[in-house]
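Next comes just one chain, in structure tokens: the form predicted alone.
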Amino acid sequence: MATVYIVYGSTTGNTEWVANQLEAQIKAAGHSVSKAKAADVSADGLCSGKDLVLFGCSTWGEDEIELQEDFIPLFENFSKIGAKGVKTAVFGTGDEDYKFFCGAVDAITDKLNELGSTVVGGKLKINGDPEGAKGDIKTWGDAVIAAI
């Protein structure tokens, strides 16, 4: 049994919905899962003692990539999360009509790679209402679980 932590930032509830789906899926696979909103966590040692940390964030902004408001302070302190050698995965929601569709997923993934994390499962980017992407979420969740 692996120890998994899901940290997410959600404004409209879409990213939170995805986090809840993934939590249930990973628990059903027999792993220990805890989940927290980005606004409620400290960056200091966030990845310590975890086998896998999932980061979820929606994307905002027309002219540049803007991470979800609550996720920004955590992202600004990512150097403190202790990601080196830890498996991580990144998911997000957004609107494909925007120039930087789910750009937060790319920014977070890039930073985790820079910090020496092993990012697994590829990037999960969901357009619009995530309930229509249940199959994609399950497939991605299965890939992430297989990588634990």
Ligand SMILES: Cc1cc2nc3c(=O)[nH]c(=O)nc-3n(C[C@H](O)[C@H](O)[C@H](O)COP(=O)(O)O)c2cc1C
Contents of the next structure:
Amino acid sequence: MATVYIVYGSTTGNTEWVANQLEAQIKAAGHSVSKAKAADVSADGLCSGKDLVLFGCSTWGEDEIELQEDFIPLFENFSKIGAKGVKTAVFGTGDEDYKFFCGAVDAITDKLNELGSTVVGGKLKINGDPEGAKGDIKTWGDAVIAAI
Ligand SMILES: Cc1cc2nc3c(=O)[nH]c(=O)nc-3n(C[C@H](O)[C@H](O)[C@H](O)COP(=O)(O)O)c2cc1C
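Which structure goes with the form predicted in complex with the named molecule, now that we have seen the form predicted alone?
Okay, now the whole complex, with that chain kicking things off.
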């Protein structure tokens, strides 16, 4: 049984909905899962003791990538999370009509790679209402579980 942590930032509830789906799926696979809003966590040692940390974040802004507001302070302190050598995975919701579709997922993934984390599962980017993407979420969740 692995210890999994899901940390997410969500303004209107879309990314939170995905986080809830993933929590249920990973628990059903027999792992221990805890989940927290980005606004409620401290960056210091966030990855400590975890076998896998999932980060979920929606994208805001128009001409540049803006992370969901609760995620910004955490992201500014990402060097303190202890990502080196830890498995992570990144998901987010967005809208394909914007210039940087799910740009937050790209920014967080790049940062984790830079910090020496092993990012697994590829990037999960969901367009529009996530309830219509249940199949994609399940497939991605399975890939992430397989990589634990
Ligand atoms: C003002 C505004 C700016 C947005 N900018 C982007 C963007 O740059 N890229 C993107 O993929 N989605 C963008 N979106 C869409 C949101 O990311 C999308 O609605 C997302 O599902 C919200 O997730 P949340 O409820 O978890 O915060 C924007 C939405 C608004 C209202």
